[in-house]
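Let's start with one chain on its own, the form predicted alone, as structure tokens.
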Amino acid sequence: MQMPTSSFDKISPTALIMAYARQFTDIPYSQELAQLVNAQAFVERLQKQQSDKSFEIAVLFEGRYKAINQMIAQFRTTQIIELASGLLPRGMVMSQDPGIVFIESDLPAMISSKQQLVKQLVGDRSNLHFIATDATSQPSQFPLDVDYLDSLTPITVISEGLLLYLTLNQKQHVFTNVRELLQVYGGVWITPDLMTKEDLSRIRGTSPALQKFSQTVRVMTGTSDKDTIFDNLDQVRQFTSEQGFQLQAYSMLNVLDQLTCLEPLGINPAVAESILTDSFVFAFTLMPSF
């Protein structure tokens, strides 16, 4: 599989890790995508760097995917754009409904590869679109004026895993671009990507395997918690308010009973519950003054 070649490219292997983990769930198309990109071979090479072969990170991957879907259903929007969609299968799943317009976006080489994978699995769909976008770019590369979106219909923006690897300044650029998009269409931004250092500390204390894995990913992506993760929820609220958003937090414990990765990966249910206890999905809407 050809990976992106921009300055953010070393983040893209995380898409392979997530694809590998999702194949142990009941999420549609997950096994097919993992096989097409040979995600197992990539993860096997990665695991040689770790003495613990456990894959408890799958709890977070499956939990946030299903929690986001719950939120999408709650807001009942029919226009959806997924930022940094990587190897996520959500576009294929949701575009089965002809009443939904779904837009996948990612860096040019990644989205080109994804489009080809989707074509192999489900063919072409008139309501499933692919656009090359750097979410941090300014001016915005988001679809502010395209004929396949109705400006009178609210839009749901999704980002799953994007903000975790961005500096504060890069986060501000994404917030600015999403704010501009919602000012045109109205709607909501749904993301689990605002984990705090406090949350991560508790999760890693619960799961030593997850801590080792997280350290490996940070080395692989050339990023650090210090530069990319908020200290606590108060800092998150202050930052998002300054960007013109109000937020609601939803616990991922709401999808605990939907997890299907525990048995095939041998994950202790108590560990899974502890991980999701400190994990949230956030819904951002514009403040009335913006």
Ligand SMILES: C[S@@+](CC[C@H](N)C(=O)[O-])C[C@H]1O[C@@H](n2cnc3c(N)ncnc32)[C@H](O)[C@@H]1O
Contents of the next structure:
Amino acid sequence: MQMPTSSFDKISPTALIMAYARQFTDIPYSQELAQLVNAQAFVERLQKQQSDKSFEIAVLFEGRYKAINQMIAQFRTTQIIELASGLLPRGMVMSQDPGIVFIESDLPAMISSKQQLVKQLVGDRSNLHFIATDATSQPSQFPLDVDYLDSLTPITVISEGLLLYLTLNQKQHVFTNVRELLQVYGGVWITPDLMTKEDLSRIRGTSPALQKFSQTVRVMTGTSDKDTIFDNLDQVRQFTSEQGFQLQAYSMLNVLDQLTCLEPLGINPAVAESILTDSFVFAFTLMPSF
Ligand SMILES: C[S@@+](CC[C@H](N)C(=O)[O-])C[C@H]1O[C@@H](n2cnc3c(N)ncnc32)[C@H](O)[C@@H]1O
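Please could you give me the other form, the form predicted in complex with the named molecule, since above is the form predicted alone?
Starting with the chain above, the whole complex follows.
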């Protein structure tokens, strides 16, 4: 049974947490976006009950943004669709290149406010599109036949911070929809979202503050690790191959030296290294038989 969109809407405010974290980095437009949505006030409200206000989770958010960018460059595609864009600035950054077609997608309310924010910051761009999409919807709401995409050119699908909140059944729907997209265009799906219980327990052991904060977010979104997180990498591999994908995992340690949030947030570099040691970005491509 498909979850009503309103349940997913409880996940949307988490985008403010990521926007808050990114303002302590050198990621373009992050400060502007965080200020426009007053992300600080939102995070302060969430942290009210917490004695330890350190924000080590920012390491994960900066790390995944930069690791995904490295992989996008590696696959050299000119057509990109970002699922669950939230308040990510990547569309604004990448569409500065007129040779790139970038599509931002998210739930209707979120994508509509994002479009307004982007307009305020950089105006309209003919190569930057916004579409309202429930990534789990069956049938798919992804752009399978639109005049701004070339079906002869591979596409790169990106998602960060979406699958972690979805049940196995909902993940299956997203995989089906992405599979359909890649069957039309070819290309790759890049996501860090298949963190396992094993990875998370090591990361949370390193950072009790991160552990506490993740619990707060779980309560806020009405989701739980139990229903949404795979036990280990073998389970991830089995699930993804059943969905018709092969995967390659890239360590986020590759971007350790690019982290800029440590100093402003007073994060210990050893803790950051330990967090990234257990964090990966995955590249999914279709198995030849699919
Ligand atoms: C944790 S935020 C991540 C936002 C952004 N990707 C980032 O990293 O900053 C989760 C995002 O998923 C979106 N979302 C939740 N359920 C969704 C669904 N079923 N389809 C598409 N987007 C969804 C929310 O609106 C929100 O923007």
